[in-house]
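Let's start with one chain on its own, the form predicted on its own, as structure tokens.
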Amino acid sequence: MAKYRIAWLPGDGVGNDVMECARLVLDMLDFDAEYVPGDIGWGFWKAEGEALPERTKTMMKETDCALFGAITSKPKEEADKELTPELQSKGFIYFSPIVQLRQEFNLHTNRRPCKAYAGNPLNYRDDIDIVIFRENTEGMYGGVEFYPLPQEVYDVLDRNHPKMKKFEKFGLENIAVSTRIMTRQGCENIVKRAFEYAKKFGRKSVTVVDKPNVLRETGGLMLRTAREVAKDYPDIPLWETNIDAQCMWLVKNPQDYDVIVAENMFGDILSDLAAQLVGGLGFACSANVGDDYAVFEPTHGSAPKYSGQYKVNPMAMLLTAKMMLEWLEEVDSAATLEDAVMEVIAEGKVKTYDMGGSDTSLQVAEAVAAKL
């Protein structure tokens, strides 16, 4: 019997390609696992009206964690049109399966390291080593939205906020509302995770990013909570920045930043920006972590035009597998894998098109496996 049971979720497009690369490398590490395949992705939405079938969630509850490839998501109208004819106009609503997983498994912490590896020609600078902590279940991605705006919702908002009245003239059928719901508990949890990480790994600072001068209630809650949490970590400075300024400063002086913490949407934006500084999404790995379960995924999309061509950079997926090994406390295997990735990047002999090469995803993965 294998030591671990891993939910294996390739998803869509190049998700299948990069997961094949991950399997090749994990097998070379002699990682003792049973990989349990799960149905997830655009094909299941079109055929069943559910991109994350209930059977997949049930299966995942019997595993230690999940490794996830990539997912295709489209706007509401496009998603509706791609349903099979017999399912159209039957009330099916598309929800991003990765967002569902984060919320249903309470994967409250999204951790995204952005590290410049020596020899990568795409590095903005070679001294960048940033870890972004993104609250994963609340904020602008909490999913509480309305269109058109129901009368009863408008009435409640109108009674409690004087600025609602000015929108009434447009007609409720023309108003869309997305909420940004944040809790003290959610803010406290993500900031504590950031500080604990900084303490454990000797990081020099934690920067909390929001926009409290405009988003006074939600941003203010995040900032006040961060200041309270910071009191328990007197040896680690807390820096405070606004999201717009932080984007500029990340481009200007990325080497100044160490651990960054933000709510859901702002964390998403910052992690993509930071990823580009160290080579792009082909190097961007992430972990969605809860109290007793985790889903690991590269942050790139499904790139359907490249599906099956083994064209995209698999390093993000291999570094994601490294994060999974760390979470499972297979720290020696994780370190060995990262060393192999670093060697292949530094040598620069085998590389995909984004790095100026012509090698396939599998050839890169084979080069990493050879180092193991």
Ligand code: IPM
Given for the second form:
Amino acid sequence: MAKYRIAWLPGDGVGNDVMECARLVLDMLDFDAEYVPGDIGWGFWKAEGEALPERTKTMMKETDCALFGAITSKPKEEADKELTPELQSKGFIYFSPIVQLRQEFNLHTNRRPCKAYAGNPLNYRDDIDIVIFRENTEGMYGGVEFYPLPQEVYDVLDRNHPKMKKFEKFGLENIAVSTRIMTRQGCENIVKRAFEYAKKFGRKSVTVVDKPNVLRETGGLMLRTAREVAKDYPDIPLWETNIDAQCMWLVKNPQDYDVIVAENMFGDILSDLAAQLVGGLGFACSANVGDDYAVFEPTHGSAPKYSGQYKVNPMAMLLTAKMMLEWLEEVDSAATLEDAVMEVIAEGKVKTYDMGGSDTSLQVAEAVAAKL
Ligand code: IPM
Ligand code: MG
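Having seen the form predicted on its own, can you show the form predicted together with 3-isopropylmalic acid?
Once more the chain from above appears, this time first in line as the rest of the complex follows.
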């Protein structure tokens, strides 16, 4: 029996291309794993009305962790249109499978390193090394949304908040509401993870990003909780910034930032911004981590137009595999893999189109594999 069972979830679009690359590289390492394929992705939505079938979740429960490629997500109307005719108007609702996985497996912590590897021509600067901790199950992406606004919900809000009245004249059928529900426990957990990481890896600061001057309740809770948690880490300064200013500072002085912690949506936005500073989504890796399970995914989407063309940069996926190895405490394999990625980048000989090259995803993965 293999030492690890890994749920293998390529998804759709370029998810398949990059997962093939991951496999090429993992097979070269001293890593004893069985890979269990799982059904997930746009094709399953179209055919079954569920992009993440129950059988996949059941299978995942028998594994140590999951490696995930990418999945197409489309807005409501388009998703409904693409559903197989027999399932249309039967009440199926598309819900992003990765968001579902994060919530159902309680993968509360999304860690997204953004590191400038030497020699990457796409680096904005060469001295950037930021790690973003994004709260992953609540906040703006918690999924509690309404449209049209039900009368009962309107009434409750109106009874409890003086500002609700002004919306009444528009008619409930014209009002959409997305909530931003945050808990003290959720804030505390993500800030603690950020500090623990900073402590373990000798990072110089933790920056908590929100907007407490406007989002007084949720932002305020995040800020107060962060200050409370920070007391346990007197050697690591806590910096506090607003999301808008932080976007500007990341473009102006990205080298000043180290560990950044934010609520779900703000973390999502910041992590794309930070990724672009170090080569773009072709290098952006991430780990969705819970107490005893984790799903590893490159931050990029499924880019359906490139599907099967082996065109996209597989580095994000390879670095994601590295994060999986770290989480499994296969630290030597993880370090070997990162070194190989770094060498290939530094040599600059084998490159996908985004880096100004014309090599395929597979050729890049083979170059990395050859170093192992
Ligand atoms: C990400 C993506 C997802 C998110 C989408 C695809 C649901 O943007 O992982 O950053 O918003 O979390
Ligand atoms: Mg995103």
